[in-house]
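This document starts with one chain, in the form predicted on its own, laid out as structure tokens.
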Amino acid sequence: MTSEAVRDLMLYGMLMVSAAGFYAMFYALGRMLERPSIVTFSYLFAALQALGALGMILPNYLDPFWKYLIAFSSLVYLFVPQGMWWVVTTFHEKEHAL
């Protein structure tokens, strides 16, 4: 693997991870403040996260195992903020009902 390939993989990996963090942050913020525009804005970062994953998957730098793992994790993470929001709100609703 060349140094340029390592650089590209690191940059796309950084894009994928940081965009995923901003996606979760803006999604939760939008839901917390009940501002659908912020939730919609969070989907921009979800798209950037998927773009980062594609940047690692499409070139022939990685073995198929890693490509499948990155694709699977990127796909699953698209639903993590919604799932975590549901878990947290459901947990607190039950807690306040007691």
Given for the second form:
Amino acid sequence: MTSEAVRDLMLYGMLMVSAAGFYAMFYALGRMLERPSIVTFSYLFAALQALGALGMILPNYLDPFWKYLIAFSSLVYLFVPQGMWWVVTTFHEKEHAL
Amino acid sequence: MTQALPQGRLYESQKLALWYFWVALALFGAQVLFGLLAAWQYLDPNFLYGKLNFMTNRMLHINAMIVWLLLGFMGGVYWFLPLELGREVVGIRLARFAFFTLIAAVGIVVLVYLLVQYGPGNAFTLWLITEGREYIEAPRWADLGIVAVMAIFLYNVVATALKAQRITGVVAVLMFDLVALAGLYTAGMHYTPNISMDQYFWWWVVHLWVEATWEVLVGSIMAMALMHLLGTPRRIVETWLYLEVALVFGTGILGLGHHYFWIGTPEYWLGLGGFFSALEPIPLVAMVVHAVYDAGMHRMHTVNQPALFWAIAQAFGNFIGAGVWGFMQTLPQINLYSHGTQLAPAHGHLAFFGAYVTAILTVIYMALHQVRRPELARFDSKLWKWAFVLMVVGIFGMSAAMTVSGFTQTMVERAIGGSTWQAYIDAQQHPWFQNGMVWRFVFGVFFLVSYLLLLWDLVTIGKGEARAVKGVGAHDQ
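Right, the form predicted on its own is done; let's see the coordinates for the form predicted in complex with its partner chain.
Starting with the chain above, the whole complex follows.
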């Protein structure tokens, strides 16, 4: 592993997870405020998250096991906000209906 | 819903909880002060040399943190437990005894750290001065005391639940967690001359204790807090609590394997630990959605704004500190280079602050609200906002500065220099490292100021309209 590889992996890793968090935050905010523009804005962070993952996967730094793991994580992050939003709203609706 | 006492009245357990909170806050101040001294010694190694050495300041900084967070958690449980179970805590005298014993023990240990500091490295030192294990340096007698106090704490929770003939989901999780909390700490007292085995058990205490049992403990406390702060239905908070426990067991415990990379454990821990650690941020991202939903549902309106803000900071802080800063260095390929650099304290500062400090401050503001203002009256001040903002800026500033320094160490000392002694010196003298240390100190001063504002706010908030708090006698039960 070269020093450049260590640097790139760290920075792309940071980008990947922090962008996933911003994606989740803006997505939930957009749905909460019923503002489709904010939801659309959140997709920018989804793209950044995927870009971070690609930055770790495309170069030859990691073995296939780790590349698959990061690809899987990145794929999950893309659907976490929608899935979680569905879970939270459904759960709360059911609870308040009781 | 839980049964509360009439307005203005407190359970004895809640009065004791207030003691826990104030002592915890005092130790929080000690943590900040000793941290600042250690930060200055990075810039001027001769400062207080021979009087209050760097190792002593660092040890007091870290151990003060562990003790004050533990006191804050215990205070939180003693505050909510009678509300949760609808009766006074059974062993309240025992609880008081444990509190004062713990405080006396902490005082003695601190004095020994300050005045004696270290010994010849034999049984005398181990039992009476320091065990020398990073983060859990307490001498053996104090270790046993901590386990005894936790056992009393566990007894109080279990006995109260049995007496009340009511075991809620939160209390059940709490009971199981406290067994692990008391039990796992004993691993830190395991003595073996084999350094790998020694380190193996040491990691258990540091990580299974702090990252697993503390996470569940703070989850239980926040569950009780959210029911009272936002009126969130019990079924919802308990479901989330079970989910959190499942996630801690699902990814957290095996994810701790990333700490086993360097202690002579079999190679499969690289894959196992790395795999589960890489998945750890996923539930934290999911929690961000839930936090936004909860805050949005209530339109940020509650009578206790400071508690709400600290509760929201907890959800985001946990994600950023544990999730982002954790993932950045969790893959074994990176950890090989970043381990033990300033990146580790950057992650630690953000994670501890985000997950635990914010939670305890939420509970303290809620407790003070009940003590000082009617339940539905607004509990607010101008000062808390300043303290909140400055404290968040301070912790982020410190962590960012340490990240820059740690990044320099990772590159210059490890990746380029190959971890030689000269490479270590080169990294220490690199301008990026040194500037990072300067900014860490500057933001440390920032943090100290915010701590003083927070303390002043906690002392004064709601006091203008203070009312007498009457105790609850045995006849009231």
